[in-house]
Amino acid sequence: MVKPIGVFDSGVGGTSIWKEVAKMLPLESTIYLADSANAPYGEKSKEEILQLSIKNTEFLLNRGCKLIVVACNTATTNAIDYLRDNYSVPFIGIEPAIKPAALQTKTKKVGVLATKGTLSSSLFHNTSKLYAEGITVLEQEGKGLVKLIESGDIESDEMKTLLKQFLDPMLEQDIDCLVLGCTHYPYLIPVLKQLLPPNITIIDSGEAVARQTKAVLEHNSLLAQENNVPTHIFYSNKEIDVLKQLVNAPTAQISFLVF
């Protein structure tokens, strides 16, 4: 049997990073854990976090994976260090892209919208000051758009004020990047791009997420081979329709369940 890859995160949003897997590796299987009912993990203390990535990642070894992706920025920058040192398979994390961001900006001015426990925590500032040398980092909790995310409710008025109230300062500094510090906010782009200006650069992680899971996979032999049939697995501890339509991948191989 061909072990699968791993992703949990607070709930949907890791859905994002799952997407650039799954596009990038397509012979490989998957099983996705979204922890919806402890969403959001942004507004938890750091011990609370650590414990339920403990609980995903055992979870998840249960069902035999072979990686583990932390599709959550939260529970990457608070527990991942502990993961990697207490459990055996590799793990990927997920961090804001200041790199890519520092790199592009021309006002030398760049904006991140990202969760409370992301943006206290000792890996994202570390990332800042070895990234973002030079450059002013305008720092946004993003206090309540998971909720909504995990509601459905990513295109209502109740959204668009509140991503009002959190671009028009970073906007009034003259950022020309906007780094997307939550994998639940992807699926706000295009709600972001009806609100900001043409010349923002929204930048997020999904893509160099997956090319470094397609990277660890090579290096520790652990790829699928040409013959196997993938399959992918989507559980949730909370009602899945939401997680269902973000999915959007109507397939045989595709099956969801609550837990």
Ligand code: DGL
Contents of the next structure:
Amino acid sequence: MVKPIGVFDSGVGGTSIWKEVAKMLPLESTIYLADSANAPYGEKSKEEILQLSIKNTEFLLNRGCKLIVVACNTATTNAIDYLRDNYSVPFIGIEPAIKPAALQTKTKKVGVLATKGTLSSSLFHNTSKLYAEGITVLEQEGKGLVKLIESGDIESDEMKTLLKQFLDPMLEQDIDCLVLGCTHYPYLIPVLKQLLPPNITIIDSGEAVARQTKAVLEHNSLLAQENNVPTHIFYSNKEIDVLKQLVNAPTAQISFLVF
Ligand code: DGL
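Having seen the form predicted on its own, the form predicted in complex with this ligand:
Next comes the full complex, and the chain you just saw is listed first.
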């Protein structure tokens, strides 16, 4: 049997990463785990995030995954070191894309929208220190955004009001790049484009994660063979409608299961 790539997130957001992975690695089979019953992770303690990440990892390893993409900034920044130290498969993580933003900004001011769990992590702070020397990084917790996205509430007035409240102070301070530091947020790009002036560049890390996944599979001789017919299974421990809606892929070889 060809082993799948495992992908997990606190919920539906990591599908934004899954899409990039599936696009870059079309021969690979995948298993996606949406821990929506426990979302949002962003407001939980480091220990709780770690325990949930361990549970998700074991769920995917029990189903034969050869590599795990932690498609959640909050879980990566709080748990990936532990996971790498304690399990033998390779792990690919995702962190807010501070480095590309620091390279692109002309005003030397970048905004980062992420969860409390990510913004308070030492991994995030170390990355910011390393790559954003001489750049002002304005951190904004996206409190409430994940909950709305989990209920499929993406373009509502409530969402727009919340976003405006988060964006305005950063715009007043002259940011020209906005880093989306949570895998749920790429689904907000159409709304963000309505709310942001056209000179603001929106940056996320999805494609970089897919590239890194491919490189690590190659390096470990784990790539699927040319003749593999890929299958994709999406597991959720809550209702599955929003997940289906966001994955929005042809149904052949894709199944959705509630557990
Ligand atoms: N998708 C998760 C992330 O990238 C969302 C966190 C949450 O559940 O609060 O951080």
